[in-house]
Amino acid sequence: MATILDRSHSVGGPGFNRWLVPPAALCIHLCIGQVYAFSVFNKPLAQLLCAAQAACPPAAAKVISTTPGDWTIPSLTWIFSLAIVFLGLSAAVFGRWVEAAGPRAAMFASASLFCGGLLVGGLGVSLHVLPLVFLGYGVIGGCGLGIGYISPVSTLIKWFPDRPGLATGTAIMGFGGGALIGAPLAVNLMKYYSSPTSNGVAPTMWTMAVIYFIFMLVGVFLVRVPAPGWKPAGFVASAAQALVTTRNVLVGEAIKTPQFWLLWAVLFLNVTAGIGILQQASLMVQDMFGVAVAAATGFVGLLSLFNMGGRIFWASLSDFLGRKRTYMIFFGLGAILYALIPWTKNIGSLGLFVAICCIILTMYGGGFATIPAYLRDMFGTAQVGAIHGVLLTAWSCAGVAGPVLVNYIRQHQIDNGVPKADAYSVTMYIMVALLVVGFICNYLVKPVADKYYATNLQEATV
């Protein structure tokens, strides 16, 4: 098995179709993207009660309550937050290993960790031990998320030197679309496994672990790396442009550059703003326009579609516009749109509110899909996966900062007598300020200084 997973045994031979690599990446990203659908478990988990509530032994039977159970919604939301935090941490820690071991071994590790996390999380639900759910889905599963997220990146960029944005956008689109598969799958499985004493969460997690593991293995054995020196037919590398290098910066040097930290801030600020909308979209549209819960749920689904579509649209467009110009659009247009959100409430235009949020979510998704190609432009292809992994710590920070900004400021406003419909205005203006800072950070990105480029020929051509 180790031999099959080895990088040297996964080299694409003559005649290999490089367009098989994006589907291989999708097999991973569509599965790990289930994390965006974890909220479907929150209410069922919050309804669980131990049969003996005074003391909850590990093997106690669970019953379903029509009133709140032992686990509160705030405590359960930490499962998602932990998963995102460990996504970023694992991507940073294991980035170099992913580059060295190759995509096949990394994808297999991702499948084992993510699906193993589902198994352990399901065990925690079955035993009614919340810390075990944190460990399973949040920590173990989160590590699988991080390794799986970055594992196809450098491989796709090497296969598609002519269209790096399109290639990475196609794969990362799958992560944004994972909820479209994961949410209905989980809901239907819970319905199938439900009984008078169980809402079926634990067996649903176990079943999803098996299904996802099989699907992810397809990607593991489908992926290939290009042979050394391979180029697409007819492709001739153009001379280096101002922000597109033909040399390589290794990860240890990359993190010493001001360009890396400017791009870290760019990703952090773009994600903080977008995730603040995404995480509270249902509640926002209900508070601001009084729509029904069912309509709010549909609104969240619509945002997911635009989040997914924006990943391939903007990443592909960046191949023509350039990465820096694309991010200037994200921050400039984004600042205007966030400033208009309170105005849509004042004029009572639900349609305009929905349209603005949909455009914002395309740029939120587009930011994720465009950043790998931006890193490739700045630092070359040798260790772009490892550099991307370190950069994803910005996502971990934004995954906490965005929801905290929206949730706590909203609650502070309400506690001070502000109507719920107006409780988001201050937050939206804060997001505008963050996006302006992001615009400045992106504007300041310049070519990397010569002293950071690799000089060892073997290192420089990995």
Given for the second form:
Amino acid sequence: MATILDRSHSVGGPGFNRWLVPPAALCIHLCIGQVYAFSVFNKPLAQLLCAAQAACPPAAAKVISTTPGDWTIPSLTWIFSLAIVFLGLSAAVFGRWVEAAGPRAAMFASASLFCGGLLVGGLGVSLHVLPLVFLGYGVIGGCGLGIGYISPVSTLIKWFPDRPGLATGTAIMGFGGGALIGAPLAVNLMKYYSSPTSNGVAPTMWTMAVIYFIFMLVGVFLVRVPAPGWKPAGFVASAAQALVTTRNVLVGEAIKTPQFWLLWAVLFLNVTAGIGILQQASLMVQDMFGVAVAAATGFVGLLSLFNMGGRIFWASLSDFLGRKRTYMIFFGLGAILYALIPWTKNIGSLGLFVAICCIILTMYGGGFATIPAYLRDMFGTAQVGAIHGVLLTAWSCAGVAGPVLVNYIRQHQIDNGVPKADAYSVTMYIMVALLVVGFICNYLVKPVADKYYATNLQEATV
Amino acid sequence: MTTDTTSTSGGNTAALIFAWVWVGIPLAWGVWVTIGNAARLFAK
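Starting from the form predicted on its own above, please write out the structure of the form predicted together with the partner chain.
The next block holds the full complex; its first chain is the one shown before.
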């Protein structure tokens, strides 16, 4: 098995079609993107004991469970947070290993960890031991997320030197699309496994582990790396653009450059601002426009759709616009749109509110999907996967800071007597300020200084 | 320097179709369900 997974056994031979690599990457990302849909488990997880006693409140009731010992929603939100934190940490720690071992071994490790995490998490649910769920889905599964997220990036960039944005955008689109599949799959499985004394969460998690493992294995065996020196027919690397290098910076040097930290800030600020909408979307549309809970859930689904679509749209467009200009649009247009959100409430236009939020979410997704190509432009292809892994710590930080920031501001407003419908305005204006800072960080990105580039000897030893 | 085109052999074409169908079907299903749920937002 270990031999099959070796980088040397996964080199694409003559005639190999490089368009097989994006679906291989999608096999991984569509599965690990399930993490975005983990919230569908929150309510059932908070009702495990009352379900066992057939004593849960009606589905329409606002109270979730009054049975002593049932887990609380705030404690359950840590499962998702832990998964995102370990996504960033594992991507940073294992980035060099992913580059060295190759995508096939990395994808297999991701499948084993992510699906193993679901199995252990399901065991924690069946035994009603929350720390075991934290360990399983949060820590083990989170490591699978991180390794899986970066595993195809470097390979795709090497197969598509002419369209790196399109290639990585396709894969990272899958991470956004994972929620669209994961949420209805989990809901249907829970329905199938539910009984008068169980809401079926544990068998759902186990079944998903098996389904996802098989799905991810197809990606493991589809993926190939290009032969050394391979390039598409007719492709000539161009160094005409100032911000596109044809040389390489190794990960140890990359993190010493101001460019790396500017891009770290760019990703952090873009994600934090996006979370400002995502975190509050359901509550916002209910409080500002009085829509029903079911419709608000549909709105969140719609945002996921645009989050996914934006990943491939913006990343592909960045191949033509350039990465820096693309992020200028994210931050410039984003700041204007965030500032307009309170106004949509004032004029009572639900349609305009929905349209603005959808555009914002395309740019949130686009920010994730375009960053690998930006890194490739700045630091070359040699260790772009490992550099991307370290950069993803920005996501972990934003995943913790974003929700804390938006929830605190909203609560502070309400505690000070601001009506619920108006409590979002200040949050939106703070997001505008964050986006302006992001615009400046992106503006300051300049070509990397010569001293950081690897020599031929250094590259040969990697 | 190795160069290659994106031309395919017969087996490669079958693999290509299988790969895109494999990822396309679940993704299309997810998008379909999501659009159905989102339609409730504007339902009277």
